[in-house]
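Here we start with a single chain on its own, the form predicted on its own, put down as structure tokens.
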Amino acid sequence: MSRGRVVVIGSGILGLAHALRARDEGFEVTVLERDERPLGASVRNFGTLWPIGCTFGVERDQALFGVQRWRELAHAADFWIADSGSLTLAYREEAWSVLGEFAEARALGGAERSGDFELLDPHAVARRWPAVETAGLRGALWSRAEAQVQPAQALAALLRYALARGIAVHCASLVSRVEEDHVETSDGRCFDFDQLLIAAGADMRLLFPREIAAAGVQRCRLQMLRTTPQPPGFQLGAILVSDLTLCHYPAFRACPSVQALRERLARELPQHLADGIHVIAAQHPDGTLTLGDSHEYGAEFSPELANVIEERILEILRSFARIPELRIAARWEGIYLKSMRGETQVVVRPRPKVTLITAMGGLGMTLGFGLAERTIASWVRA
């Protein structure tokens, strides 16, 4: 017997996530999407799962549970996903003492004791990882949590996943019209609901523009580039990120030393921390890299990507990698809502059947799964 009527509107991580869950727990459910396929962030993406981002306790262990589901899928849906683990690299002293600090905050926690983390000197990087830059590097922190999965393939093998399931999954479907108990789309249909999530991106601030206001999220526009395949035997070896990172992700605000690491980026690299620049490299099966990104804010933006940002981004990456092949393929720009008060889970219930998921925090990947668990097991408890 069906626990009620539930509609997803948006086929992204996010609303499939929920939209799995909420089919594991006996509810009938029907995703929309307003496009022929998912096109928004969750496939402009790395495809990185990144616990080693996430505060550390409650977050983090939501991280390492969405990292375990997507195993799970992978096995269930059949979509490529390694076990990559991280490399953050310091090259800065003041960034050396963040991963120290980071370390040793997370050994009184039980993480390190846990073989999650690991402290190296150069020597031991350059024998492990050969496509790592050592000249001036300090050291670097090893993770074993972090995973990859191609974005487009994996989310293209969970819609095949979801409607096997029994799901409804209804593409190229406009929502234009939320009420009480159903929606409607733009050429005229409704679909009735006792629970509706919307997990639709951007593209929310269209059917809760107040709400979504009130949430304080801005629209932030990132972009990546992709190379072609680099030679045969080539591997980097793990997901690779440098100094510029460490101001980024949330784990590490806690770190004293972060602070001093921002100033003396401020003072040598001012126009990336401007343009929101921090690098990351990921390799995927076919011998591609996916690198980026940056990060603009704004209501509206330029329709050109800016070749400057690119020349950044390479310039950041030739400092931590050698790669041998830096000629790119693609270039995109993807863009999502992120929370101006560093939230990086923001969720709006505007109407007691309405639940809104937002501004993930670039995390979206790691955490939509856990954040999922709780939003169904409200439901299943009302």
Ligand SMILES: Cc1cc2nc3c(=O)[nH]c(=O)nc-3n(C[C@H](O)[C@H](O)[C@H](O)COP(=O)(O)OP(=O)(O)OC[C@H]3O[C@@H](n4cnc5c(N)ncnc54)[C@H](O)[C@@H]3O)c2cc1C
Second form
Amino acid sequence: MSRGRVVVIGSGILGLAHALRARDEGFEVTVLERDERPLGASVRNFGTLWPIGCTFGVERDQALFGVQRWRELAHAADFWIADSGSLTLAYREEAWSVLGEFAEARALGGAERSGDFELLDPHAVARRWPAVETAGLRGALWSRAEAQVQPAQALAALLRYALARGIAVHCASLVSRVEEDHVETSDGRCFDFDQLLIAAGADMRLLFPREIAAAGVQRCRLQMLRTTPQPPGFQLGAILVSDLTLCHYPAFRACPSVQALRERLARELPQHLADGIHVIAAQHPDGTLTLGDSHEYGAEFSPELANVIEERILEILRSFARIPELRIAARWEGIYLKSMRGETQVVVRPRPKVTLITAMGGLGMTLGFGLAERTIASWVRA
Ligand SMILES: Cc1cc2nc3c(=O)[nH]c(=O)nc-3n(C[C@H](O)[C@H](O)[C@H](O)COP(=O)(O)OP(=O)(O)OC[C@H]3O[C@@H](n4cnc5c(N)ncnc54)[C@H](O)[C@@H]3O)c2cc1C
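Next block, the form predicted in complex with the ligand, ref. the form predicted on its own:
Entire complex below, previous chain first.
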């Protein structure tokens, strides 16, 4: 027997994570997607599942749960996933201090005992990761929890899996109106709900503009690149990041040396900081590297992608990785909503039966399944 009717707006990762969980709990689920297939942030990201970016405690647990759920679904829905781990490389003294403080705090918290993190000197790094640039390297933090999927492949497989699990998926179905107990699409179809989940990504503001504005979220545009396949045999060996990334994710905020690192980077790389650039390099099974990104905030953005941002991303990449063939095969942008209050997920309930999920910023692939778990549990209890 059905627990009730759930309508989900949006077939990005947040929409699908909620749809699948609701189905598991016995709801009758309908997903309405504006486009012919998901084309939002969920297919434009690195595909990195990134517990190391999450603050220790509840959020990291949510991220680890997410990685585990991705593994199960990769098996069930048949898409690629790799337990790549991540290597955070420190070139500036201040960055090395941040890594030391981070690892120490984790050890006190008990994580290091399970071998989650390892601080490595440059020799150890060079032995295990020949692609890393060792000139000026002070050391690195190896973390084994991070994993990778190919976003477009994974989302397509999840959509097929949702259909096979009995979820009704209607693509080319733009929801233009939300009423008390039903939604309407722009071509006049109506779908009744007992619970409505809105996961409309960067277009969230179109359905409940006042509530979204009050939630303190802003739009953020990111620039991304993909290289041509690297020569056979070349392996990055892990997801690579370096000094700039330590100023980006909430996980490192509590490290006392972050401030000194930020000040030094502001002196040495002011334009990179102004463009919100930090660089992640992730290799996919076809040998290509996904590279990015930059962060531009605002209500609207220029339609152009700036060459200078691409040059700055590649400059940072060369400072930490020796890439045999740095030829760019594709460039694209992604847009997400981000909390101006530093929250990593924003849940708004404008009406008793309506839940808006937004502002997961750069961690939605990592945290989405954990959030879905909580949302659906609250519906089951209701
Ligand atoms: C460049 C980039 C890199 C990132 N890297 C990572 C990463 O490595 N790891 C990580 O964890 N996270 C990463 N993220 C964040 C992650 O991609 C997002 O948090 C996540 O994809 C958001 O998912 P979503 O389902 O909310 O949005 P989306 O994927 O944007 O999906 C929203 C969907 O709603 C549909 N829609 C909108 N309005 C309507 C409507 N009215 N009716 C019907 N359908 C509608 C859209 O067509 C779209 O398909 C990155 C994001 C970007 C942009």
